[in-house]
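The chain that follows stands alone, in the form predicted on its own, written as structure tokens.
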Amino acid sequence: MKRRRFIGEASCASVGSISALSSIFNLRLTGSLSAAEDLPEEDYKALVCVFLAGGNDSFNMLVPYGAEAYDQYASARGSLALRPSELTAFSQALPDGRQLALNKNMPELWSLYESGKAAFIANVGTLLEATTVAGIQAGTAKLPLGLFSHSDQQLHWQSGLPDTRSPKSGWGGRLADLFADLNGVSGVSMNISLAGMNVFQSSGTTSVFAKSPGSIPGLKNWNQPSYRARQSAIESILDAQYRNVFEKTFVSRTKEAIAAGEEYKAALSIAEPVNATFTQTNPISMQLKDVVEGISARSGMNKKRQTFFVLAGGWDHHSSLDPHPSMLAQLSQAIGEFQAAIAGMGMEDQVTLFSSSDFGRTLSPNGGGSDHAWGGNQFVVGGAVRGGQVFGEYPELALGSLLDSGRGRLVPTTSVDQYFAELALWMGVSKANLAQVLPNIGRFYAPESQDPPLGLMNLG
């Protein structure tokens, strides 16, 4: 039943009955419809998370360029500091007059920034509350669990819950729960991963549709004539009645997975062909190619909202930063190819790509590399981004600064909650429901405020 028709009929019915109340809760109207009530029927939006696993050394990605700020950076980073010739300056300075530059190995991302299609969020990280170095030294600051641990910080970035190691959902999963009524009936989840299962897209009621790049999920040879006898045998096993709850669950999930794979294949077969070039030797490009295909198949899967998860590993550069420039080049190339494909589809304003990573790195060297730290820089790309700007506070890159908690581990001045709240609001979550997606947002932003959390996205 269409949402408007349901609301119209429900207003004429007695909602005092047990059956009516049950229907309302089953349809999750208390949350999802209030989030989607102002969205036009033809509206579509997608979020694409590119997770840089290992902890990107982002202060060698986005770097001070002016004389005084660059000298502070070079002094703090020592042997890790990039030379000015290894940087490409932005044409516009920050509001405080400081000049920033991008690693020269990222020309595609630089061009997107200069054309107003990309922005950066400076010194962002996981926080339980606004934190100072003085509070840390006094032992009064509440800190995220496992602050410099890969597994803990990846969990916190993806769940938005830095005070627990056992989250029951990720913020993308909670987003999908809230939009359950907006998407149509489909066996394929709103949340599609190109890198296996992940916390970000999971929840108690939303599953992750995981696939490998360049493949379509399904049983090998399932619909081939030569496999017909085996297919019949497997179907008879799946259709049998089981008493054991684990056997029942396994059979149910297997049947759902087979059906979802077939539905995804069918949706791709009727989708508009993607006329874009992706570098086959670039693993990030190949994941993003599949994201574009998943977006093109949205109508066949009845989707008005989607999220995608892309994983790029290998960013834990303890002993040497030598691989870092080429990895940034690969990342930038993939993003440039992806954005060109989205623009070719006429969907720049409807698709937003954003980066995440475990944490930033120490300003001081760790041999030839850098160690685990805290605050770092991230980027967002898309037509709805208020591009050509750096949001948050770009820090002073000096050892012993007011934000240095030791060895150049900078205390974040922007929380991941503020960062992700902008993306959730852009997707259509109402301010009243923002805490359902990001439970800790009230510690950093008042949803009743007339101002946005950061001003990163065009929310009009």
The other form holds:
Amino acid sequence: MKRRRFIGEASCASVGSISALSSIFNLRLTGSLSAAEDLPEEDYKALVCVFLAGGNDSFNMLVPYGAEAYDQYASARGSLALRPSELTAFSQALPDGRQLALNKNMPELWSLYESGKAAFIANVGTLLEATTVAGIQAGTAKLPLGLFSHSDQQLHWQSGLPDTRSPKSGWGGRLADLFADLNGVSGVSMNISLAGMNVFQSSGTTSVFAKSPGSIPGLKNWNQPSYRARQSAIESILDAQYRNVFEKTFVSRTKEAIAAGEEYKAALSIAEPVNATFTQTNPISMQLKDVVEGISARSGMNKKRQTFFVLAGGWDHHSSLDPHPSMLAQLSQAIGEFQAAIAGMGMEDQVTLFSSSDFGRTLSPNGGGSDHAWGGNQFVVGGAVRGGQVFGEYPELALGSLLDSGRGRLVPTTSVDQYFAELALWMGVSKANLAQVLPNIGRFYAPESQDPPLGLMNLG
Amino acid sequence: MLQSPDTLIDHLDNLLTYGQMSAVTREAVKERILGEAVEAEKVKVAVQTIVTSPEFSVLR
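Starting from the form predicted on its own, produce the coordinates for the form predicted in complex with its partner chain.
Next comes the full complex, this chain leading.
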């Protein structure tokens, strides 16, 4: 490696970590100045991504309630429109006077919103730049690649890079790269998944620790007396030297995986047991239960920052929206149970759960269901969320509106970058480093601005 | 073949690792075969050990 390149790269790396650390130190100082008598809160934060795969029909989740707006919604959605009796209105109207409601099957999320612990982001989606229907029709607008394709949009939501169909990393992976110095020595990744490998949590240097919900991590019989002969054979094979690159990698990855599993298992065994209810028959609850356990095990794994990935599938309701209400019910129940567990640990301000989904769905029905669209509504839950509000701009739900690019596919008015920038800043990424996590943020938000990207989080 | 661990290992090397089995893997497999009292189990423990080796997973 040439000397100049080494110096260049080394100083870039150190600027990166120094800036991230400096913002952490600043936050710590702020904490101790404002709470002189109290013990400073443990400097730990976790982000929990709940990915709704398939494209949640989120205009039947967060719905207009006031007379005019509701009528417009009902007219646009036709046979898909929910009746007012299927909605639970929020007690406060939006600042512009419009009333919104939540699908009545989400009482837990409704309560969290009303108590200021949850917020919504309206009409958010993937964008390459601020986009208008006129620009689309004129053919001048630059659009995310594979705009209505599940696989592409899932990648875009997870990578924050809608100008590529083969991202090399996700924004959670890039977050982990930045925080590598803050977390202590550990074989377990900062990024833990309950739903397998995913782009969100991956990068060139960060790998995902994937485990299945309800299972004890690590090989079942490792270090058990009954397994001794087998383990000894495996260990001697893995400890040998190999020259072939693939063989070397196979062996080192296997060893890392075994060690990481053992470390996680040990960290769980010394953690405070989690005293909370999670419904066994609710697969989202079961994943979130594992998230709570992973958070409780943070000290044993030397973690100051963690991300978790949870996935719920089945939202691609082309043929019928009939299953939607009960799926929302299950989602809400799981979030309620999760938040109660976190509150029980006294960690509400340190854990933020946020939703993502491929896209929203067409306002107009296609018969019994709805098709792939674009902008949709997401929610964020946690003590650090400036809850009880809807961020972004809740759109007019009318076919042929200014935002309608056809069939009620609304052009997003807030980008995924702005949404995630709030979460990254909350995690402690400095504004100077924001573009390392979200390379396109400059198209939507000037990091040097005094204002936050959306105002979603309490950025202390 | 069960009488001679080396013959068994050669046979499995041919079937599973295309003759590429390393000395370390061979040694580990031999130890397991010799340590396994039940004859019917000898082949099983040999195969179990071979499939954890990189020579098995990496095709050259």
